[in-house]
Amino acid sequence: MIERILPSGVAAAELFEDPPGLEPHPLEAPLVARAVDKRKREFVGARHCAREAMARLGVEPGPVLRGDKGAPVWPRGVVGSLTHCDGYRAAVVAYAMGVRSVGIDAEPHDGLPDGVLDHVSIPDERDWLAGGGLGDGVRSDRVLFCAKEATYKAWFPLTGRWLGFEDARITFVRDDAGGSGMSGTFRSTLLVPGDNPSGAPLTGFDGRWLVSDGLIVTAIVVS
């Protein structure tokens, strides 16, 4: 599913259920040794997808460890992103020589829980939602949240800094192109300085979103 919103040169793998007997890579196992079963299954499934995606990219599959701030640590020369929610795990990877950063997120296609929207949005975005958002059939509040999560995942590898929900403004276009489901593009405009050591200051990211089969997926690929 997620490959529908990714450009060429980016490899992806996904699961819609956890295969029986799936175990973490031996070097990853200590990271979830004390985790509850649900958390362990999410962790193992997403990293299994990561190794599948690495193999498709032509990279020797290996462990995906965790940095001191919780972000995944990718093999040298590779960038990537992980996501998981109920009924879905996914990973995308690309060669660092062609892609600077990747951010993906997946969410169930349901409305946000009560009280969450005010914490994950800014007034301009809430006005957009009040005006109809992405239109009938789309849980626009959850798509907004999903795009914010992808924005942070694309931002952090480039800056090493936190980015709050209030630090980016997301605007959307719906085009429903590329098969079944509802889809389109989004722009994440950064509202804080985007200084980073690897290039010109960041001002924003362009991404794609898709709603299909009860799920929302978003993806940002920074070239």
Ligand SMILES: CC(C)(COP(=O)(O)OP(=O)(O)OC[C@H]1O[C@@H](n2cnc3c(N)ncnc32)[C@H](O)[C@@H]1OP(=O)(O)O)[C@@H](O)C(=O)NCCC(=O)NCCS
Given for the second form:
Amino acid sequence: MIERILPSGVAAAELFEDPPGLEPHPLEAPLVARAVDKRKREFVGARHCAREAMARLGVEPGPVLRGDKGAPVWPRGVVGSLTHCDGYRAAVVAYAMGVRSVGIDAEPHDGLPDGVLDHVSIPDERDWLAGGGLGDGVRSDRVLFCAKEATYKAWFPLTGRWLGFEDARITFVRDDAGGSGMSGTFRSTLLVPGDNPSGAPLTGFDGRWLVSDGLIVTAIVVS
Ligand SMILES: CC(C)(COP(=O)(O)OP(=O)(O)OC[C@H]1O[C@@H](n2cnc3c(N)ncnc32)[C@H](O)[C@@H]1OP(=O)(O)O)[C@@H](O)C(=O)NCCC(=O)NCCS
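What about the form predicted in complex with this ligand, after the form predicted alone?
Let's see the whole complex now, leading with the same chain.
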């Protein structure tokens, strides 16, 4: 599913249910030794996807540890992103020489729980939602949230800094291009300075979104 919103040059893997008997890599095991079963399964499932995606890219599959502020730690020369929610785990990886950063997110295609929207959106975005958002059949508030989380996951490895929900404005286009479900593009415009050690200041990111099979997925690939 997520491959439908990815450019060429990246590798992805996903799971819609957890295969029995999955275990963490021995170096990852201490990270979930005391975790509850749900956390263990999402952690291991996403990392199973990560190793499959690394193999597809042509990289020796290894452990994916957790680094600064929880960001995944990839082998040297590789960038990537992980996501997991009920009924879904995914990983996307790419060679760092072609891609600077990746951010992916997945959410169930339900409305946001009561009271959450005001905390994760800015007035412009709420006006857009009040005007109909992405239109019929799409839970636009949850797609907005999903795009914001992908934005943070793409931003953090480049800057090493926090980015709040009020620090980017997301605008969407729906094109339903290709295949089943609803889909389109989005632009995350940064509302804070995007200074970063690896190049010119960041001003925003371009991404794609897809709603299909009861799930929302978003992806940003920064070249
Ligand atoms: C970190 C965060 C984005 C994770 O999203 P989520 O929907 O809760 O969970 P997901 O399953 O989709 O993703 C979890 C994965 O994100 C990755 N992740 C966590 N922190 C990260 C960071 N700082 N940078 C990049 N990736 C990160 C990890 O791989 C994690 O999986 P793991 O815990 O198994 O290693 C979210 O919890 C959060 O803190 N959001 C606030 C920041 C934000 O979204 N700002 C909006 C800016 S517009």
